[in-house]
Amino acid sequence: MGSRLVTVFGGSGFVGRYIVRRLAASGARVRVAVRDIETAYFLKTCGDLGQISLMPTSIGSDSEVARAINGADWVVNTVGILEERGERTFTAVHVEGAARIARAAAQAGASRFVHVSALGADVGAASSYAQSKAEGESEVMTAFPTATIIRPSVIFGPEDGFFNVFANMARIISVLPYFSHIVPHAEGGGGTKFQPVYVGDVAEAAVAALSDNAHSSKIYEVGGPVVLDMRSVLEVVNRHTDRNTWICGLPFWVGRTMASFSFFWRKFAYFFAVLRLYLPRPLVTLDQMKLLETDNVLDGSKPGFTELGIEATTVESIVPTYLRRFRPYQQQKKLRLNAR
């Protein structure tokens, strides 16, 4: 990539940081556009002196987005949220923010644009998250017709909010619940299906899309080599944390009830500012429950890793390396003693 300048929006996030590292390793100069540069200082050591620069940027500001893109050859957008909080709504971030970045990239003369979306993006979906992702894709392609869109399934890696969340739950409580439309012990009763994809592979896909103009104007759907239902995901957690936490299947209506209670309780708490300080964020929102009711796997209708020249990484080759920290203390002590 030589000395090309690449602006990465959301570069300090889970996916963004891996893209920044790969771009830096390829020799590109990287400008990281983030809301709070203090949270992104760790990226400075991912490249040579001066190779990675940080720029405070709000994707809600036309002028700040334009400034972040000014002079960039290529642009990558990885900004996304899983839960709406205050002004950071799905529409504001996934639709308006993505559109603003794409328009600015086109106006600045950037030659390539990669937009990281999500598998399951669909304007007809029940989930507002999935709807907004699809609307954002449409806005991007309208503003920047040669953009490349990457739709990953659920992403795993050392900093993920997937396997780590369940492993932490297993450390605290004695049951790991999942939700299913089918009786849990019956065929197909393992709950929602996923095709977990390694964050490093998603980053490699983004860099590959930038590197070859043949990937322009295309949508790539990427997932790992294995499909896992929710019960299997929790079994992976148990196995690699050396725990025997009870895995319990529940009907979806239970999850919707739990999410509804959490939603209304937090709304009520807005009247009591002090009380809100002590309220935990909900484990699952109503919109996330809607999202969970649909499998998140590739259907083969779109190109994927094969067309990008990437071999997908397995869950079993990565997840054990970062779930070991959730093992019981006595187990960790036993392993240390045995190693002496």
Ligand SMILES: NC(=O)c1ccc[n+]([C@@H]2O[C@H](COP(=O)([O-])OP(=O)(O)OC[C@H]3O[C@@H](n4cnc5c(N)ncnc54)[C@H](OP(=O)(O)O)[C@@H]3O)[C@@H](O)[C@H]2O)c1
Second form
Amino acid sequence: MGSRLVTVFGGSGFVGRYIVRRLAASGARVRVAVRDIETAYFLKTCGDLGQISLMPTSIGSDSEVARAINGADWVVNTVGILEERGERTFTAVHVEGAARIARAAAQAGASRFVHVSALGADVGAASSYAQSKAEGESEVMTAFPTATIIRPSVIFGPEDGFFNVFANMARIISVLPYFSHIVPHAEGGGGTKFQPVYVGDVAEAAVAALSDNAHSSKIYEVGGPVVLDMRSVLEVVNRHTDRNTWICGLPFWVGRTMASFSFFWRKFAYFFAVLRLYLPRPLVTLDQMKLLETDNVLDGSKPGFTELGIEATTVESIVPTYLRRFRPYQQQKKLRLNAR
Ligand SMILES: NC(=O)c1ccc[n+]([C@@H]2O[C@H](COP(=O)([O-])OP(=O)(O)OC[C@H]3O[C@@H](n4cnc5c(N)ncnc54)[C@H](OP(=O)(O)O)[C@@H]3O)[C@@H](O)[C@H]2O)c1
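Other form of same protein, the form predicted together with this ligand, not the form predicted alone:
Below, the chain from earlier opens the complete complex, with every other chain and molecule after it.
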């Protein structure tokens, strides 16, 4: 890959940092475009002196995006949000931001563009997140027709917001809830199905897509080797944190009610600033509940890891390494003593 210059938008994020590391390891020069460069300082140590540069960039500004891309051979966009806040709407980030980056990449003459979208991206989806991801994809393809789009299922890895969240919950409360359309314990009552994919494999897919023109103008859907329903995900959490937390299936209407209550409570609190100090972030928003009501698994209609030459990593080979820290104190102490 030599001294190619690659600009990575969202390089400080969970997926972005793995892409930056993987590119740096291949010898590329990497420019990380982020809102706040302080959040990306840790990336400087992933490369040799001067190999990784950080550039403060607002994806809402044409000139800043153009400056971040200036001279880049390849561009990657991993910017995304799961929850809207103020001006950070799905449209602003997933549609307008992605379109601005793709337009600037085309104008600057970048030869490859990889855009990280999400499995389930669909203009007809119930969730605004999934709709905006689909609109963003089509904006990207219009502006940069040879772009490659990668749609991952839920992503796991040491910094994930999936297994870590449930493991942390199990530390605090003695029940792990999940939502299901079918009565729990009945056949198919394990809740939403996912195909968790390792973050290192997603980064590998992005770099493989950049490196070969054969991947131009294609959409890749990537998922791990195993499909897990929510109950199985929580069982993995219990197993690797050495806990026996009660796993409880609830109907979706309970989740929707909880999410609505949290939504109205936050709106109410908006007018009473002091209340916000005591409000935890909602565990799940209404839009995320809509997302959860649909399975997130590959249907085989699009190319994936096989076509990118990647063998997917299993949950069991990675998750135990980072869920260990959520074990009860006594277990951790025992592990430390045994290691001496
Ligand atoms: N994680 C998953 O399970 C998963 C699954 C499917 C698809 N995806 C997609 O994969 C991509 C990466 O996800 P991730 O898990 O790495 O998310 P993440 O950890 O939240 O990282 C998102 C990155 O986007 C940046 N960003 C967010 N809003 C921005 C804005 N308005 N302007 C500029 N930068 C902004 C963040 O920078 P700041 O730190 O400055 O906010 C961060 O660098 C996203 O597009 C996501 O939708 C993720």
